[in-house]
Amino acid sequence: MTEMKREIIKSIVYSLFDDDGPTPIIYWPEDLDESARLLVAMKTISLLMGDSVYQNGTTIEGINYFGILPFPDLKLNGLTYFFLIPDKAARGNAKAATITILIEETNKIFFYENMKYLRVIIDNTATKILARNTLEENKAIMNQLKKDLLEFTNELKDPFSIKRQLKILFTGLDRAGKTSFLLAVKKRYSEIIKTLPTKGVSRTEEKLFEEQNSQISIWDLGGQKKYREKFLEQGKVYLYNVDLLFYFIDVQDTERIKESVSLFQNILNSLKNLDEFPPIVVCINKFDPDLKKSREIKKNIEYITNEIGKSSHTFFIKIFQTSIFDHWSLISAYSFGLSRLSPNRELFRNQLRLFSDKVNSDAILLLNENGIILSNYSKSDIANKVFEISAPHFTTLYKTFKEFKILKKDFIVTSGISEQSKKIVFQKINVDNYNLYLLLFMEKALRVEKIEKSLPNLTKNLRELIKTYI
């Protein structure tokens, strides 16, 4: 065996979903506990799996999870990789598989700070073991992770950060509305008439949580042209180690189309030479309520539209129209983009599917207590399009009822005029020291005691995740 680098990598385990349940396959060291590996066996697959993931589902295909899970009980978190091995013999016609990489606790930084490179090294092991068969052939893939794992740790050089450091860029023209739309979004409406334009570069922090794993900055970059002029020229300060970018265009600034479209292609060019791709959201702003009919404003949305399309093989890029006087606009094109960081995202989106197909709800929203949207999944755009009407009022309305003591329990459900009438349910759940909370669309009869039944489980799964959220 490869003797690994112990101060980062403490064990590696592959386990499978066979005949006697989860079961630790392959693992490093050879002399991990029997009760150690079980138990990340268990926990990694019975956390995923789900009754609804693949066994009762027509493809594996697509079905794979990346996540840092924590082991408490070992004083270690781990990296895992969730996938499919197909075996018509199983039923669904696959097994379900992991790959865990364990580190000490107060090494936990490693995981995030050098995801890029792990999620390669472990999604190509896993291509490897689906294209193999014998236990020898998937020791030797795991072996040769190892290896790779070795080579990897001992060029590290510097010591861990205590916790992630996170660069969020905002850029734009001038007048474009960064620094309001920052503003709006906490709901700091009577500071948006002071506003000035952005001199050079604005730094604020970012919180999501209290106790958060990481530290977000939040860089607002000057639009005016001396501004936007340095920080082209000076890339490796402003564009290098950018994990998310907000772009803004003003889009009822006709005459300046063209160049904040153009200022948005340079400053791609300018991150394609310092080799940094990070995910993009471009927030087609000031996109006002009583301007969605205007002939000029959709022309200029639709151009838009096309000459941002052209850059999303080399990017990702997700695209929003926004207003200050549309909060929820907001809300969405923030919470998509912090979400981007989140290495659990998947983890998150899955537990909601899981938990809609148990309790029979279209779509579902996991927010935080400042309304960011942490999660949410949608078996439809129709259910989707609802909670963007729905979801801010209705938090507001459980925070007024809270109030004044006019709930009895931790939920509010709509009444419709029939049995079967679509409802809405807001659902608190308390996860640790987070008051998160639950939008549920329900498009056949409301039950209860359904969705009741069904929270610990989920509360559960989700405390498992929320502490490595960001």
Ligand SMILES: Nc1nc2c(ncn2[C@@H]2O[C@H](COP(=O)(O)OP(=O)(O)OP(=O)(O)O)[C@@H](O)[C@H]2O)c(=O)[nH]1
Given for the second form:
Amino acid sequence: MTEMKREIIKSIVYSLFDDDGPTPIIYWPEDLDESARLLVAMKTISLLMGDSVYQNGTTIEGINYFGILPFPDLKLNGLTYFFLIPDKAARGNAKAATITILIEETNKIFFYENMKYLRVIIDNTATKILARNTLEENKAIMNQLKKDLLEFTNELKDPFSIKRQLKILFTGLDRAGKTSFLLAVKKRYSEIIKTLPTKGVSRTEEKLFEEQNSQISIWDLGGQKKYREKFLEQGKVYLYNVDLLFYFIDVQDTERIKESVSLFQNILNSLKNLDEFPPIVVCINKFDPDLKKSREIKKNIEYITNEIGKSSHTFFIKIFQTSIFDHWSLISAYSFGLSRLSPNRELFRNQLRLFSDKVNSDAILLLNENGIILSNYSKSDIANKVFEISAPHFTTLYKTFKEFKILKKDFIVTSGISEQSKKIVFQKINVDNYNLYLLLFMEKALRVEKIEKSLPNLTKNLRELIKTYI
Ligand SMILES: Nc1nc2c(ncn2[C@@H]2O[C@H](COP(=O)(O)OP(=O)(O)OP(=O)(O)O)[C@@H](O)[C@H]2O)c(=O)[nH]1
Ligand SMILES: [Mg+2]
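Please move on to the form predicted together with this ligand, as the form predicted on its own is already shown.
Next comes the full complex, this chain leading.
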């Protein structure tokens, strides 16, 4: 008996912002409900553009990214690729375009699990469309996408699997500070002093939100010789399917820096052999605030940065200088790593960018309840630097804010916290069961009414998108 195979892909829509506004240009199935396809076009295009059209002279570079969007009215979830098609005749010299693949919302893990492949074929499709074809040619291109997708899903063993598992590894020599880092991020300070060397592996779960699509496991690997030898030997168990890797180097342990760099290279080699290329966050750790001027430490940092940099053509590597005595440094490194796991990070960033343009802020952070940075945007490197310089003050501010939370205030403005920071605005956003926080940095005049006017739209978008953050 043959049973008809259930197809996971329900629909595909190519939309364009043309003279009539957001328009579904090409769609499959051909009898797709008109209101449904219009909804897909409207929602995707408006997330890309905000509620404004591109002004002449606005730069259009760098807008091409993916996002996973909920369509609760259709009980569907969409994977959307947002891009701009250069067009001299259009306002802003470009037309906003989206390609959306839709599946039932209960199957959304499919997107997270297969992101790598889906990105490639959708990206290819968009590139072909960018070559400016006739409608007929574009139809053929979209038809090819459909064929590729159906072929891909047919080959998958289990496209309907339900839980997305993420694995984060904490590695480095013994005493590098891995376990302390994890405790300090959670502000479990009293436990740090009691911490013993990790035996084997210590596994914990990370939750950014109570309800999230992914199960995030953190593997804190004991760095003592016997343990690290074991995990390199049994690379298949430990390094296989790793989604993110943290590597710790004790910057104060000058004698063992070479040894640490060599362990790092061994790990990278094992990863290569397994054909695993996770993003890597290197923490040059124990960079305590009172040592910032030390020449020896400076030399060590230079050496490490240089050595680590040699591997950055094969791996995505980001280096942070961290210390448990500088909470912000931990949060920055940890959040950066976690945000790499969100397939929606670019979509979030674009939301912050649009908002930032409207309220004239120079930098924005979006935090969860535990102060983890979910997304950030800054207008310039300078704004970003200033933001970072003021950052240590934020943690204090955050505490103040928590107290304000008790007072049920949602909005705080502070000024002149540090010489460089002109104004910082804290804004609480309620998203169903939990709170998110927006932190705005304003170099110029603060216009509270602008923020109040633009906030509802941002809140509305975040409220929906947060469900697909990770
Ligand atoms: N000065 C300083 N000491 C730190 C820092 N982080 C951790 N330590 C200390 O370094 C020692 C080792 O820290 P652990 O967190 O146990 O190191 P680990 O990397 O988990 O070690 P293993 O479990 O053996 O692999 C402890 O005494 C910590 O208090 C830091 O940022 N600055
Ligand atoms: Mg440990």
